[in-house]
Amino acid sequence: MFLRIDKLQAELPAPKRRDPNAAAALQELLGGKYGEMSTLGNYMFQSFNFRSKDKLRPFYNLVASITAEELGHVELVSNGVAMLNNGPDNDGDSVDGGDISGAPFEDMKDIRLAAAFLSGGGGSAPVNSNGASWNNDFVTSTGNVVVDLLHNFHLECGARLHKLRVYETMTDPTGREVCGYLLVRGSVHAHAYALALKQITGVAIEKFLPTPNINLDKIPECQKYLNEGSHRRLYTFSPNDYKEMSGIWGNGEMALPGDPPGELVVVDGAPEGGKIHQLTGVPSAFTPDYAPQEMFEIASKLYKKSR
């Protein structure tokens, strides 16, 4: 089962302006071939289908715990997309929808992913940057431990390339923060799968890292995560389970060359995380509705009753 916490894995700064085209670019990190839906789908079904779990517990635990982290990555990217689509906070909740006959969203017909507004009200969806749906063809779950781990290593390296390219397309701090955090955590996952393969096969696949060959210290948005040691941590995302993966990650192994030095560690539980940014309403777009005050009053009464 999964435990849900009402936080994001990282704190995202508010966007400086509404930028639906940047949001479209960030969608690639959600529903693209190497996006977070793909990493989640691969690791989730590999963990569900894993054979001989008791005998191969460290390797199963590695895939299972990273699955839980990937759920949070899907959530993080989705929030970043929605924030860029909606722009800075405003007092939209305090007014009604006004006169919609003047085409208040005329410019939205010309944006790159018009469906993000027309169908999603400015939210995110499991699609790539061109609006093509994510699909099961991106999932590999063979049942063979070495093949699956090797695929996962390839997937994380591809995702790293993905994130670097998306990072280079945008300047808004919201999108760049998403990229910076995921670059650090993706590097951890690639390193972890490399060490697991090394344990099984004896091949020092970690010598391929970083792939592509740019150190994270070149990315300003990665710095605080490197400074706090995020590049050395794997989280169990559980209070009591999945500890056995410490035989792979944290068995005297050290951080990658080029990253701040230190020993790899397994941390029980989840990262501290940050707040989920509140998206204010846009009544003229019927989100959450054209005249939402009655809804807010009902919700307020229910909230007070629950206290």
Second form
Number of protein chains: 6
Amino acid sequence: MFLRIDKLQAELPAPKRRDPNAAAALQELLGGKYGEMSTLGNYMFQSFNFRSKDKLRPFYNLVASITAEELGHVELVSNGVAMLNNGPDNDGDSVDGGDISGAPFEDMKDIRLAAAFLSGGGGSAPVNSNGASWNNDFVTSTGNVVVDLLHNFHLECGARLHKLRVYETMTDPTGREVCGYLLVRGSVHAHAYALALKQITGVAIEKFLPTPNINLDKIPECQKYLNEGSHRRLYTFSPNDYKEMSGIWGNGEMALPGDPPGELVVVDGAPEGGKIHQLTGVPSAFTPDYAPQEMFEIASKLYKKSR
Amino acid sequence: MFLRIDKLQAELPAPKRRDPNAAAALQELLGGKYGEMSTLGNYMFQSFNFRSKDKLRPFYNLVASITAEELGHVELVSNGVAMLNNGPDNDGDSVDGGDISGAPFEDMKDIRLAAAFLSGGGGSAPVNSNGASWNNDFVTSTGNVVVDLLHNFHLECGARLHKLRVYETMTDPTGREVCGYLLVRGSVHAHAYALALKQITGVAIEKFLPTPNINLDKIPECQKYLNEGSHRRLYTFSPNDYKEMSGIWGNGEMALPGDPPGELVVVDGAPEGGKIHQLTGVPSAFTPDYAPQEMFEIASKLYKKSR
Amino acid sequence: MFLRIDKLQAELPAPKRRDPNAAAALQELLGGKYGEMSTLGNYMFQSFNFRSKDKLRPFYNLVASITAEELGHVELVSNGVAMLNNGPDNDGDSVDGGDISGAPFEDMKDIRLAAAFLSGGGGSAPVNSNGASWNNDFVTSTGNVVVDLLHNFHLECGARLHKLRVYETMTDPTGREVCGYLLVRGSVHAHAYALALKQITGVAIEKFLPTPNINLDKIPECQKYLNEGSHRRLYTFSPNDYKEMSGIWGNGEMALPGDPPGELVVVDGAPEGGKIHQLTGVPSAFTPDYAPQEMFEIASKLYKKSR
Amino acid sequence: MFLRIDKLQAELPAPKRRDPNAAAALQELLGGKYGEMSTLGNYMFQSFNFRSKDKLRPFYNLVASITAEELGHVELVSNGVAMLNNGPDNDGDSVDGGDISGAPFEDMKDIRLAAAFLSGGGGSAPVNSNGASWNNDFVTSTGNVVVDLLHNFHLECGARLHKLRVYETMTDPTGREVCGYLLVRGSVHAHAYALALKQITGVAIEKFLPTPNINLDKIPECQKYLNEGSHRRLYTFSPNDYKEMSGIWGNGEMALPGDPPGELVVVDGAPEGGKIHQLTGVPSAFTPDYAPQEMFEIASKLYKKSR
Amino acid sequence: MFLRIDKLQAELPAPKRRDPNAAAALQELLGGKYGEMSTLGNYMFQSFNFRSKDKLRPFYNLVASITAEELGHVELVSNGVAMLNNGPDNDGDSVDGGDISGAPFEDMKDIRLAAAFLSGGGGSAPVNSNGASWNNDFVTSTGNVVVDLLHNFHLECGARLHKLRVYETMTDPTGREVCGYLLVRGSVHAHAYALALKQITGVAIEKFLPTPNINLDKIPECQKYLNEGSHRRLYTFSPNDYKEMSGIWGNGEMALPGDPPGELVVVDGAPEGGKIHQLTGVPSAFTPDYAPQEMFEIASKLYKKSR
Amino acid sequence: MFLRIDKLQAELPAPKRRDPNAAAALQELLGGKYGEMSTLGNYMFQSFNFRSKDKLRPFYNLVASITAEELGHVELVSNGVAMLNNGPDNDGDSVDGGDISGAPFEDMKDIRLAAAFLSGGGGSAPVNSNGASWNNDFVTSTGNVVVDLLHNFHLECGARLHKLRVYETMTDPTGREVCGYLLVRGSVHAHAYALALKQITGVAIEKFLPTPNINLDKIPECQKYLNEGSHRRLYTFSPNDYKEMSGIWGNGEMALPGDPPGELVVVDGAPEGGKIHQLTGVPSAFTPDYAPQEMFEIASKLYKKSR
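May I ask for the structure of the form predicted together with a further copy of the same chain now, the form predicted on its own having been displayed?
Following is the full complex, with the preceding chain placed first.
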């Protein structure tokens, strides 16, 4: 079972401007082969299909709890995409779409992924930066523990490369922060799968890291997370379960050489997280509707009744 | 953010026998257009992309919290698929795959979805009962609240039809229980979206229910859940958030006519749930590995260190 | 614009028994690369995109009117699929699905394309015999007249091969009649595109026919259509348009050597056609609904009002 | 069976300029999830697969005849796409492609959907505004009448939203007219499915309309059609069949509140329609060919022979 | 550039019987995510896209020459699939398809992948064991050498698992030999990528092998190849190029512990290989045609002229 | 079996500038329906699946040897794509990616196919100019010789049209040379399949050529190849096999009328070919890595050991 908390895993700055092509680039980290839907999909189905869960508890717990974190990554990238499509935070929702006869969204026919506006109204979707859909081709869940873990290690290294390249295209603080946060957390996951594989095979595969061979100290947006030790923490993302992965993450293992030093530690529960930004409605684009005033009033009454 | 609990939303009986074609049929409820990946994918992206979340809090909360429940449905169906592929619960994991030169899995070339064994080792995957992948085509997230909610209402009615038909092909108690549980919970979601739409439009669309026009009292596997009032409950699936959906689900609204009577109620947190069955490894199929004994011992040591 | 007539292009015999795998084989002729959705899709988009329609009227008319015939082919194969899934004609619709708790459709989990029942309720869908979807990959519409016509000629020859092979798997009269009729009409289309190409290039490409090199007199189900001269007729499938394709089909051209001799002729309008069989509802499968009696009564009243 | 008439359902103005990105945006209404290929595909397969057609005649007729109208919608959007790719009407076809060595189509490598030129020569294709293909995922044909009709109602509401957004990106009169016409006719279909559902369920679901909540009087291009009463008419699109849908559309039902008042009426046959614009060949792009003069002369001779 | 030799890389025994479902299972090794089309596609595009080829010559050569070997693997599996579909070798081609009116291929509607017969006439296709197509989703070509090599190492380990499972379903000697040969050669490739990674990272990743943890001595069909030392050889598959990969494969490196001992060695050119079996035509299935006698005679005359 | 030679089939000039959208257009000739992956895929699987190879040797040899040439075409287009993405040749590889915090690739979010950079690092991939994947839908391998050859003839004519259109968008010499070379070689293949069909059917189908109806003398980049007689040569692309296709290509047949005159001739082996350009690494884009200096040194040592 899963629970939800109405926060993001990290605090995102508001966008400085509307940039649909930056949002489209960020989609690579959502629906691409090495995006968050893929890390989620792989670990989720692997955890469901995990054999001999009891006998392999520390390994199962690792995959199971990282699944929960990946859900939050999908959420974070999705919020980044929608924020970049919608532009700076804005307190005042419009109450009417007004006259729409003058082609108010003419510029939307030239954005790279026009369907993001025409169909999605500026929201995110499980597609890559070219608009190709995420699908089962990106899921490896063989039931063989070594093959699955090795796949996951490769997946995290590939994902790191993709995050770095997307980061290099981003000028807006929202998109850059998404990448910076994910780079730190993705490194944790690569490290964790390496340690799990080392336990089983005896091979010090964590020495591959970092792949690509750039330290996180080169990415300004990562520093805050490194300073607070995020790179040394695996959260259980659970009220009470999954703690036994500390046999793998912990157990005397230390941070990677290029990162701030210290011991690896499993942390109960979730990080504090950051607020979910309001995506201001654009009534002329029919979000949340053309004339939302009445809907707002209905919601306000229902809200009061519920308290 | 999301948390995970190491239980299923419902207690499943163990399968009586291995039945890969039943597992393949159950895949329709996982990766089909009207399967749980679709309900999850739609509500998840809609909740990420929801405009004016604050002003439309009860509606946003409804979609956001049902998303968390759908994660558990994906988990439940996946477990059902893997259990049907693996057969009765079995305490003793084999420790060696033995001699594999005699075509021990000859029968697997004739099962309907051979890749479920050849690639998935008997696990579930985000595909439908014909092996076609789940993808973005099944996601509607327009940013328009009425269109999205109407889509969701139609989706739940269609999903109910698919659950009924899959149920009608199942003889094994595991698959039947999965269907029975999902029929009750899916009815709750259809009802909830109907009530949300009624608040906005004034149309008593909940009178469509049940669609198809069969009452749940015809399904023996549903009775336990009806008796405990599951059909009247929406869980927040959250430690502290989403309670304000009680403005929609609650607020004097009552159970549907054909179901046991009573008031609708929002319940904090998650249901008690049921245990996750052990999927016994099959070393001759390389799950969790061909000779897992050493891996079990490593895991056992790590487990002890972690306590 | 298009009009519709509530008849099939040919009279189909009722199936002798329910045969979902035969229906699944017939799907190759509906949604496969060389199926009727492909002939429809190619000619429809080519006719929409045709350049210099006025100057190339006979060629445009040929493609445009065959498009209309292909619509009827899609309809014919679809009816064949649904009929084979549903079995013999049956006057009496059931009025109630009864007790469904005993796995009444257990056998449906073993049919080749289980989604045809689970999702489609026994209906046809634009997929091939393996369940893979028809899509834009099968459409060639280049705007170059010679390339498009050559594509079409190849498509009809390939389609003929597929029809022959599907025919060879069919024992039921419904499926065999579908194939027999389509073989005759497909030959007409191959012949027509050959003649169009001959006009432009001077190459006697119709001498390729028949491809594969089997005469229609080997197929008992074709004889009725050959006897009535169907192989020499192109219908305009229009109240008043497209007649000028007689410059290509006609104009002294004769039937192919292996077929009954005679001149090619353009016929105004459509063939007489055959009746659409009733697909009896199966309330236990929720078609048209679990308890359709009330729906039948409503429809009956509405019908009376409409007369 | 289907017949074809060599006219469009509406008279389109010629484009003012060539605008491939506008054509690409319009593709959303052709091959997108909520585009005309989808309305066509859904109603076509539902009508083929309809159970108990005789007993449910008014409902069957409704779906069957709207199918025929949707064919014309696919044609209309396709013509719009091709016209926008080709630019203003032009009487004189060029007779030679001339010197092509100077990269005459350099600008085509920068248009959003380059394959529309490179492969399609400026024609339409069954893809959405991002170039993703239409496919079976967009077809719901369950055989359950209520589920199918509810799906259709949701589909038309979603389609209306997409038409509105595409309209808002269009500056050219051709694209705007396509949207304006389809908005009126799509509203008719939403209304019709609502009335069908109301007959079966008793729920006044037509009160959802218009969804999104903007009246058609806000769209200048719709006024002509509203003035002539198009919003109150369902055409049978048939020489003689489908009239009994007047039990649903008619029977005292009235136009929607925001539209010009009046009674709903079934009209025999098809609307008068508008002319199909000539898509001028571009020999340098090999449409209809590099040196089409001889082809024009051949066609001219064949045309004369055919009269 | 590539050259072709009219032999297979290994000598395959003729099938004992026709077994379309075994052929369908073998398809997993052709068009599945971990099949030979994937190893080919990955290494081919990586070799095309390889940066700094001159400076990284030993690494480039490794990927480039293995690409050529993978082409032969695709050929080998394809031949295996077609042979299993066609049955025992047969000297005498039929010269006529005879009377086909008696549903001679009725059994083909029940095989798992009916399109393999209906469309492919019993040939192989780039699809997996469920009929899903190979595509770009399976290609990783990032331009980053470590990520690409790590991907390849994971790919070969995953491919080994799939080969083992397919092997376990095969009773026919043809399919078993295909698996046996590929298991040996795939192990070579996994070993080679491990050694390449070890050179760059210093991590002894070859100690992962074998993954899954079963030695090849458990597979009878592998012994012949092990005995001749195939597991220690990398062929350049080139007249003159790629020899410098001996810096990686060779250079004192030895066979893996579980395999027959000895030094690794680069061998110029290709192995001797085995004959391509004749796929006997089945005229009743229109292969090579319905009445191929004349075609045989034409070919015979052309052959004589060519000598 | 296949061998590889470390050269391209033609000498390509270096690009004058980096042009990702030109690279994206060129992708149509790689992964599009009428691209080189399709010609390769069709002929490769047809040659694997060819029935009665011995009896139909000249025809089999033709398809088998052209397969090998198509591999080189895929390589040539891929190199062209990667070169256009990477820009002019550059001797000096950078040794460090430096400071990447300033969004050094901001412009990459606006290129048409952003994933070509974000995921592919500027390499080619089996997708078309819209980013849609190549797949099995593009492969026709029916086992019927006439249908397959006719398909191939149509495919080469369609491919010629696509090459011409892509050529018309190219200003850079690299892309233009790729098109020029492929136009000549594609014409050879169209001619060869026409002659094969003529032998079997007696129809002079080569008179269709050239299709589209433009002679190669209109394309400056083709002249060099015409002058050296490339249009009259079919290479065996084999050390010793496939020579007997001279019964079809040769045997007194002459060059097409619009091309320089002369007899057709089969040439043993491969053309001389041209050099593979170095794709300079871009360490800031992590190709071949962020800090490749050490990797270069390792490779240099391994290279020396191997000599």
